[in-house]
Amino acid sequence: MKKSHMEIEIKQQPQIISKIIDAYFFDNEKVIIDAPDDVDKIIMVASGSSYHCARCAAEIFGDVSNIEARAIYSSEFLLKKVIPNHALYIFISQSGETTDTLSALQKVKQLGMQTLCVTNVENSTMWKAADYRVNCLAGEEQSVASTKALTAQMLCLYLLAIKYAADKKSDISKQIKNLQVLPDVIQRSINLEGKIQTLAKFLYKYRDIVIAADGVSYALAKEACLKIKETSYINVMSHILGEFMHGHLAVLNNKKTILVYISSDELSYSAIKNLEKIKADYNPPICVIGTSTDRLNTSYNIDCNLDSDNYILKIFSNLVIIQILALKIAEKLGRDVDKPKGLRKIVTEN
């Protein structure tokens, strides 16, 4: 059977990750990337999968480089009457042509703020308009559902966080080690395809899928939700687990509902207690992508078994796992993953 573009592009990711590291990380010690110095606040503006990238990167900037960072949807940003001054504004778009993100960039430029774009297309409208530019080097992405471009965007923003940490004389030895092993981590995650397909065969029959997470993994929950929706057209909900406990869990009264929890770090005490309570009160099947615990009676647990305290490598691993999961669910349902009905690769006014 002919492979879809989505599958091909997922499996290109180890090589793309290596290419980005070779392009922007020199002599195993220094990140050279087109970006301003002396940044103490970052605001990232994006839509769709690129927003999920930004949301995840906001946590990484704070942790790795101690820079205040936040993410906002492009369409919501355009509605704001007041926007923060003295910040670096980063605009993220696979195509560099996303209409609402471009409009947000123009709004910021009119106010004289510094702008940086992360895009997969040099000489795109966004590339030409921004003050600073980062090519995520993923190559042409043909599938509507973004996979390799999203992972590449994530890595470029991680490299930027490392650059700012190094500029502050922070210890980046752990980050350097991460970059050295990241291509292998991506490949090991792809090698879990058989286990992921088994989970997909279990999930595709459900009427409702709830994908929950805490902290930095919530961005991955939102991305998993989007990927499954746009490739399979089934109802998937994403929630912060703690917030899910405030009324939303009533959906579990529907016996055709399954809970998938995404964890990029050791499960917190509160997460374990919440999942145990859900199991006791509703007894839905619970599947965990990433780190789990023997305390939970899970139906499935798919994990690349990385160092449990290295959440950044876990983020990249879990991102690839959810891409493959969306692909396999869609294939089981007989969907055309490369051309989802009613969707286009680039969201424009037309």
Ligand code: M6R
Contents of the next structure:
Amino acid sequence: MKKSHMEIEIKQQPQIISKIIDAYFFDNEKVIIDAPDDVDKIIMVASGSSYHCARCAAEIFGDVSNIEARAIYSSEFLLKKVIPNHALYIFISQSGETTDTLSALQKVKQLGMQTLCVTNVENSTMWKAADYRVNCLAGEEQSVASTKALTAQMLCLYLLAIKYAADKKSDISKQIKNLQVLPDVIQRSINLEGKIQTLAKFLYKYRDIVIAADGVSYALAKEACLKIKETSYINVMSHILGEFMHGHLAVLNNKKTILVYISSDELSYSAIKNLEKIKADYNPPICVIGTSTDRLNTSYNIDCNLDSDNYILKIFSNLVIIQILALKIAEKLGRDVDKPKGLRKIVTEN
Ligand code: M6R
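Following the display of the form predicted alone, present the structure of the form predicted in complex with the ligand.
Next comes the full complex, and the chain you just saw is listed first.
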């Protein structure tokens, strides 16, 4: 069977990750990237998968570089009457052409604030308009469902966070170790394909799938939903698990509902308590992605077996796992992942 662009692009990721590290991380010690110095606050604006990247990156900027950062959808940003001053505005876009993100960039430029774009398309309209530019070097992405470009964006923003941490003389030795092993982590996640396919065979029959997560992983739950919807047209819902307990869990009364929990950390005490309560009250099948657990009665448990406290490597690994999961569910349903009905690769006005 001919491989889809989506599958080919997912599998190119270890090489792309190495290429980005070689391009921006010099002599195994210094990030050199086109960005301003002395940044106190970062606001990231993006749509779709690029927004999910921004949400993860906001946590990473806070944790790695101690910089307050937040993510906002491009369309919502355009509705804002007041926007913060004295911030670096980062626009993330695979294509560099998405109308809402481009309009947001133009709005910020008119207000005279610093703009940086992270894009996969050099010389795109956003590239030309921004003050600073980072090429995410993923190579042309043909699949409508973004995979390699998203992982590449994540890495560029992680590198930027490392640059700001180093500028502040923070200890970046742990981050350097992460960069050294990242291509291998991505390859190991791809190697889980067989296990992920087994999970896909179990999931594809469900028409109601709840994907829950807490903290930084919530952006991954949103990304998993988007990827599965785009490629399989199944109605998948994403929830913050802690919030899911406040009424939303009533959907589990529908016995055809399955719950997938994504974690980029060890399972927290409250996550275990919530999942145990869900099991006791509704008894849905529960699948856990990203961490191994024997505390819960899970139907499936997929984990790349990374250091349990290294949430950044786990984010990258989980990203790849959910991409393969979406691909395999779509293949089981006989969908043409490269031509999802009614979708275009770039969302513009025309
Ligand atoms: O080119 P952009 O990153 O600006 O595109 C944003 C979204 O349209 C895009 O991520 C879309 O959601 C993808 N098809 C997701 O796979």
